[in-house]
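First, one chain by itself: the form predicted alone, in structure tokens.
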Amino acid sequence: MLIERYIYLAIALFCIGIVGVLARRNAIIIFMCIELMLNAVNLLLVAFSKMHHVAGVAKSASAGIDGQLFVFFIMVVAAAEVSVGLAIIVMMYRNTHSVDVNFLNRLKH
């Protein structure tokens, strides 16, 4: 598969995530769109790692897994982010009975 197709798919996923973050007011939907953008970047890391390996730059048996290792660590950090983010959303719902992010602006005053 050509690298351009991976790039187009990642750009589409990232743009969908940006539109979701900017257009939605529900905290859970915004959170999911941020994760979608993170997965688009992960797709590009793996695709470019594969392209780098196919190009013949590295000839070792472990070549081509560098991007996958970065993606693994990014996914570990994303799992921690999900647990903290969902805990914040649950506490926000318990206090305000809403997950609308516009309500948080009213809490400033």
Second form
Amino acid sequence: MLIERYIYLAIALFCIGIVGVLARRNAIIIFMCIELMLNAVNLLLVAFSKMHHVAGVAKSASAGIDGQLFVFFIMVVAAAEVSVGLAIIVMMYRNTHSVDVNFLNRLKH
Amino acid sequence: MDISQVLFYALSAMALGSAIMVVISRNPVHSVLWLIITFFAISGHYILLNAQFLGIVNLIVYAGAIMVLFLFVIMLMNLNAETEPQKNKWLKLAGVVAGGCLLLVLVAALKQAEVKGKVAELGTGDIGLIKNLGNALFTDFVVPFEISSILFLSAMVGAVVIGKK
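The structure above corresponds to the form predicted alone; please give the structure of the form predicted together with its partner chain next.
Below is the whole assembly, all chains and molecules, this chain first.
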């Protein structure tokens, strides 16, 4: 499969995530769109790792394996991020009784 | 067109369609369910690229653990389509236009890039198997691996401290 098609797919998924972050006000949906963007990047990293494997397999048998390990570490960081982020959102819900991000404007005043 | 190409296009359409549904559905529970379908499609892509370990980890960690956490929080707050805050339609339109502009810029930049003719082979190669990934993880990447365990510990402590008040 041509690498361009994977790049187009990842760009499309990433932009859908951007639109979600910009157009929604629910903090949880915004958080889910961030996960969507992370996954678009993960998909692209795996596709590039396979591409470099094809190019460098003559030199070493494990060429391109770094890309897949980066994806593994991104998943680790995303799991940690979700646990802390959801705790913050629960905290915000307790204080304002809403998940609307427009209530979080105290820095403006 | 062989079977892997058909699968590629089917999974891509599934991922894009359900990603759009995540953004436009009014009920947050529906958004979570659509996002799970997106993650299944992305896992299918990983398996198609013969990255089987990542495909399974993506299912277990993302579609299994993280999405269940999201569902728990949404049901704990009793969110539904009636309580959903809505932006006014001009702000929504501005968001869509901004995202579309980013899409345009990235696609235009890709037209100039030298990626023509490079391929990511489907269904071949063994770098995605557990044996090879584990070998690299516990030799070259052992320090980041240990640091990520400290990261998890601090995330756990942070979540408990934030949630306790």
